[in-house]
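Just the one chain here, the form predicted alone, laid out as structure tokens.
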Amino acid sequence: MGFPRFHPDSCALVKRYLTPEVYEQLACLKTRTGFTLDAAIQSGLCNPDSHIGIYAGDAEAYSLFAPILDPIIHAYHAVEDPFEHRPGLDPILLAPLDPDKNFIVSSRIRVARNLKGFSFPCHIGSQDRGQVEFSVSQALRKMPREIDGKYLSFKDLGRSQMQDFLSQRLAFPKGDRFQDAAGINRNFPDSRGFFSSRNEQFMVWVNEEDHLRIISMESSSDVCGVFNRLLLGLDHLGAQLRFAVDEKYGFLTSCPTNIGTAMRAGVHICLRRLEKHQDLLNHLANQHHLQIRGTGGENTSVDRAIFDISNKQRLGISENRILRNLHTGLAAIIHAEKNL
């Protein structure tokens, strides 16, 4: 079994840490579901511009392939051993950030979850994927009144319906080339679907990059209200479904960048002055452990001075602390924007 040949221009973390010795140690191993190291690194091999380049096919992969995954986790999350997951999912109340609605366009918080006992999307078989959809859709049938809604399976949607939901960003499209190389797009759109509350402020995507992407959002700066609505949905789903979680790594996800809280909390914010002073914007973001992305998310440009700003930390930190860091950081950014 030959050592994998990454593209010469690849800067993926998996290329940096996968030495011949580590590969020889892990190449012949398989998880109980049959997931291998070669399957894990396919996305990095196929995509020279991949930043991470490795996916987990099931929960066991995190322990079996720890000699390669742990260095990547340490590098990406900037954590040192010993670290552990620090849960903190409690309702929160903070001062309004942008009461006059001059800067923050919308707020969005999402978490990823995988079901215990099932392979993750890059390795799951068709039958199990169908069982995941069934179990989740059953749990979604009786959501709390505030976020009650409807689950729609992609198999029940015509092409024009699907396009309408995609344009409204309620449904999700087939995954990108990174996910495709990892195997996440297999049999798309079979056993995929989405739940939306009646007011479209709470959603669940089923069998995307993870079994569940649970999303709370609204067109306002009320990040606390968005967070507390997310907790309402999480409490209900967590009472009916068993999630894949580890004392050290937290919630286990397909991509190791999302483990821990598996939460991204952020806003779309218009910063016309700071757009011309991005060194200052980057400084403020780093100071408060925030990440700045383009209007459409990662690897996109900034349109009409609208930035996507969200938490950088996910591991070794609680969900409540993430939200407090976001709130404090956004307050500092808005202050700078006003005073430039």
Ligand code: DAR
Given for the second form:
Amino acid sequence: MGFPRFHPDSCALVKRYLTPEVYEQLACLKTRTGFTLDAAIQSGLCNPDSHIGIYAGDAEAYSLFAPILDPIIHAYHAVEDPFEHRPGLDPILLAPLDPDKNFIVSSRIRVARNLKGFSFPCHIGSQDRGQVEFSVSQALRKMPREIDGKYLSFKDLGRSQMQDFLSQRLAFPKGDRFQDAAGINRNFPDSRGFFSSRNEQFMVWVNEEDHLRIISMESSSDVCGVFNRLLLGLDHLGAQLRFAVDEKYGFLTSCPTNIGTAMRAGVHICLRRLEKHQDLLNHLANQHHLQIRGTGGENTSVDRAIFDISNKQRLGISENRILRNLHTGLAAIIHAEKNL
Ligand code: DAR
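Could you output the structure for the form predicted in complex with ligand DAR, given that the previous block was the form predicted alone?
Every chain and every other molecule in the complex is listed next, the one we just looked at coming first.
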């Protein structure tokens, strides 16, 4: 392909760190499954507004393409060498954040996982994607009673059923243009599906941006209860499935922004006053390593002053520490909202 020409306006981290020397060093390399650097950077080349611009096609990509991925990981996760994954998945108890439901509309915590030995969604072949769906759906058949439920494969759903599940945010739509350019949408909706517990507070998306997105959620501010439910499901799935994990990078994911704990813990919170004081909100978010997103999550706008606020750090920090930081940060934001 020759040295890639990123859009002049692109600010993607891959453009910043992919120097001609690094490209020269990596351009002819392939992982054992045939994943190349050119394939990894397609999203950033096609989408000038990419923040990162690169995806990993398998676990080996993180070592083979470390000369480009490591500087991006250091920059995004604000970690310095030597960094390491610090697991911390213990049940946790913290004071209620918003018991009167004046601000927090819902809490949602998800972790991403990819099965060991399989290419990741941007590079996986149809047959292997089907094997991933089969293995995960089998592991979901006997969940603990509190989160027992049913797996539904998209291919078995009619159009109106699919629309209903999408509107309930139980199913997931085709990936965005960033994921599309990376190859994540190939053969959609084949071998995609979702598990939902009967109370719809525990879900697993299969073959979305990663092989598994394990989600715990509820319409409350009880981030501890949501986290502890997630642990229950994770323990059960972790006993039956082998995940791609590295002692340095932690859980390996399609996007390098998700490695480490691969956990995004957040809330939908109504901030009518802070909406008019974005500088203060951004200051508080930065102070507590939080990420502010629109109501619909990534790349969406804020609707009716409802913000999606979640942890920014995923690597070099434990899941328990993420939850404590989120709790402290949200308490500070709620305090500011009350006192404006
Ligand atoms: N939009 C892509 C990915 C950013 C991180 N979000 C993920 N992985 N869902 C970008 O490079 O900006």
